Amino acid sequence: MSDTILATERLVKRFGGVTAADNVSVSLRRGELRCLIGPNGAGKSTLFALLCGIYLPDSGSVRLNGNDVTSLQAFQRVRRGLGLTFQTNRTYHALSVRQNLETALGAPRNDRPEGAKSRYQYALERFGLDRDLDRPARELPHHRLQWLEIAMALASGPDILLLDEPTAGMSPDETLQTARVLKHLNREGLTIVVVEHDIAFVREAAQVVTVLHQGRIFAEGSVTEITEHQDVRRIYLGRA
């Protein structure tokens, strides 16, 4: 099995006269925990949507587990091993926590990876959702709704988990708890990619950081390399 689990080749996505993804080539290794960062308008959300299948590229390709999935929609990629959460929480607020999880478990993959069940159970326990199973989701505070969505994404046993700003609106302690759970899941074999603004989360969780700017890969490296990168500092301050 290849070390590369998810890869793009020269992805281009335009919206009118704006090129939101400009020949983006990125390769994600199996077992890594990577954060995608960049200033507002850098193209992070567009790249996330292209990886998920929410957008289809104008040109270029996406490969998942060695297979070309460029033309597949999001639900088809989920069936092939992709787990997703989004900026806008998509849990079913009228249902209980248990019913939300049962919905996510409704059609588990036949080829669930080793350890998927234990990772899902770990997340339930560490996020405290196992104590809220009969509680309506609408009664959960914001951070626990975010955690419920992560648990739902884990329910199908993904090979790779893509999270779009999972700690948005969380307190520092809640953000740290999220980072610790994701780090444990990663150590247990789950590949994780996070689009994130919170640098405290990135410092705590990331093994590799990819910086986007104006629709392109601007820099890539360890947290230390990126935080000490003078040009990265400049684009965040708006002077590049």
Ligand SMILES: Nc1ncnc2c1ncn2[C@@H]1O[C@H](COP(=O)(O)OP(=O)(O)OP(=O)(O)O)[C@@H](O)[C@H]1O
Second form
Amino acid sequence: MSDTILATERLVKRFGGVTAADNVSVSLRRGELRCLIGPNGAGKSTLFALLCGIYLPDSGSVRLNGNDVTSLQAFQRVRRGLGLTFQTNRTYHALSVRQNLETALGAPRNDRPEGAKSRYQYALERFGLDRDLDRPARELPHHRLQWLEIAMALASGPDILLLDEPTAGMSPDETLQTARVLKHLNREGLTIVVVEHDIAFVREAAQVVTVLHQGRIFAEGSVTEITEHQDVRRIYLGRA
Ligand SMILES: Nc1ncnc2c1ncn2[C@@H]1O[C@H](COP(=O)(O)OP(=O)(O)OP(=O)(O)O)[C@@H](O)[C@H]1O
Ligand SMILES: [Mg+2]
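Switching conditions: you have the form predicted alone, so give me the form predicted together with the named molecule.
Okay, now the whole complex, with that chain kicking things off.
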């Protein structure tokens, strides 16, 4: 198996006059935990959607596990090992926690990688979802709905998990708990890519950070390199 699990080459996506992804070439190593950061409108969600197959690019390519998946839709990429959560929560509020998980378990991959089932079980337990299986999802507080969505993404047995702002709206403590669970899942073999605004999360979890700005890759490096990068500090971290 190749060391690269997911890679893009010169991806371009335009919306009218806006180039939301401008020649983005990014490469993810199997087993890494990567954070994608950048200010509002930098193109994070666009890149995320291009990686998932929610958007198809105007030009450029995406490779997953060594195969060209540029023209494949999201569900086809999920079958090939991608797990996804979105910036807006997509759990079914009228269904119980168990039923939500069952919708996600409905289509597991034929060739679930080793450890996938135990990673899913671990997330259920650490997020305390196993205690609430028969509760309607609408009764869960916001952060636990986010956790349910992560567990649902793990149900299909992905070898790479993509998350768009999984800690949005969480308290600092909930954010830290989320980071710790994701770090553990990563140590157990899952490759993880997180779009994230919360710098506390990035400091806790990231091994490699990619900074996007105006649709382009602006900087890439370790957490220390990025947080000490003068231009990054000036433009991104200092914006709050
Ligand atoms: N569906 C769309 N139609 C038109 N313009 C879009 C669309 N999606 C994104 N854009 C534009 O593309 C640019 C990048 O947006 P994107 O949502 O990818 O940024 P982001 O980094 O995820 O921002 P945020 O931090 O607010 O989530 C922005 O200028 C945005 O207005
Ligand atoms: Mg976004």
